[in-house]
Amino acid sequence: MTDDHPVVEFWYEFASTYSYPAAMRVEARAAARGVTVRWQPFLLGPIFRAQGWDSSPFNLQPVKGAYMWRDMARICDAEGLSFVRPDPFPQNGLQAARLALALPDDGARAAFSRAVYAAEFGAGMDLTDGSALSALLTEQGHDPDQIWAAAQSDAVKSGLRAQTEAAVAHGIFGAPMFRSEDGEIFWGYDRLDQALEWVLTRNR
């Protein structure tokens, strides 16, 4: 609990195609119900490479890929999002993790990773362009500069590999995922409102 709020934690991944609808939504869905979200930035390469698949398995199992680009589209467009397909798919978002990470999660973290879902999933921003993550550090009020040696320092890198072994210590196999404060975790976008109800039952 928080400030006698329940918690739900979103699990996400800035190359996850679902994180992106995932993301614009989960805080208003959340405050609806009197839910705290908690922003867990992760990578999801290391979780793959143990298992063996050296990319996306949307690009491992193309006729999987192929539906979900299909479901992007028609997730985005029901929820008045912009959608271009990310070129290359998956991005490298380890800058964009740690730059998130060197954010408080107090707000602005929530608010940096959505920009950064907006630019790269709709408006095609190249995850790895440095100008233009400053750019969104900037419009966000924060000192790019700051930030970015912030992100670059040990405590961060360090920090982001922890919050990968501790996605692998919760069961987090995919992204998004929303996880409850007892342990259940949901995978997902689709799975957001059963998160907060499971949430909101043991809260009671």
Contents of the next structure:
There are 2 protein chains.
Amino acid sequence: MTDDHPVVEFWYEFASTYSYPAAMRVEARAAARGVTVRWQPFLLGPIFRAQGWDSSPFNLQPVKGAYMWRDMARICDAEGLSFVRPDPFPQNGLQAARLALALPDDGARAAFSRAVYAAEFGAGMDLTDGSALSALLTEQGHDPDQIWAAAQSDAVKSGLRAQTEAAVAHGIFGAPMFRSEDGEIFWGYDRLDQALEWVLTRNR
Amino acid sequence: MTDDHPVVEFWYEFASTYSYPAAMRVEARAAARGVTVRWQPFLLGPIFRAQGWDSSPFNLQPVKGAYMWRDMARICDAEGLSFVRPDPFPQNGLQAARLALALPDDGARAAFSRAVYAAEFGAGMDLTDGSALSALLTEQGHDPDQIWAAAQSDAVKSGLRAQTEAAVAHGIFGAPMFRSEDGEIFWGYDRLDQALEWVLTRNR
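Having seen the form predicted alone, please provide the structure of the form predicted in complex with another copy of the chain.
Below is the whole assembly, all chains and molecules, this chain first.
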């Protein structure tokens, strides 16, 4: 970055429910406080599998899952966001994450990521639907063929694996996670303001 | 209750880390908004064991545990609360929960519960130390022998089992949990204000 703004890293997984309101709100709330957001897609699947989980913890613990669905509905209602329960849940976010990583983090990655979340959790889009992802790329002013080619390149594939390895190295075990450059992590949509406060305090 | 105040139920477990700041702050923050708190001790152990867990999820998932300890330190720092990591963790909160349930929910249960949390998480008290629990009862103006006798009665023992069964029936899977009389549940210390807002909105 060439500016002097404090920075918050936003670590997100397209399958993650609470990442949806976080993705839709992080940029505006950070900008309002002069904080720059770095968009960091990664995959939770490998992290969960390393713990022996073969699905979302919200599926493995149905009582906790029931709470999450109710809580998501409340949050989206409060934030004025449409909300439909993805089917199946969790969605497979691999291709969307590769596409996001193939886009530069200069606003393009953020805008595409928000479009994916809005289509997935706001309108029921299946993340394995390549033509629907292509349509989102076109809407964002990109050439879908070009971005798909980049997303399937070894550079982006290994880049996404490196993102997930970096997440593990940072102590990240869930999403969304906000991270400061001095290594503090804050887990969950409801910790966005706390994370912004942290990076602002450290930059004073 | 004979007043017209809206009510929030505070479901807590003495072994639960995030229940500590919740217990220390719920009464003052509820009172400031005209909300009455009902103190509902219960046990998480049977709920965790029913899922096949033989310890706290923070022990079973050490990366998540590391985050929790850091997060607790940040929260307690922000709230001006002393914080020491209980050893062993989790503590066995059975006797403290029975003592709390033996006290009436007219302020006595709340004051004793806060004293237990402050001693446990603020000063390292072992919750299986019966004489330390007796000293807290004495400090609160109670006759320890009388409260211990009540705590060991069949009424209180079965009452605590009924509390835990009620928690399960309410969809409670962790602590602290705030619950409205219309059945909404809010999980975690960081949801206290949201729970208060809910019960206030429903009572307008």
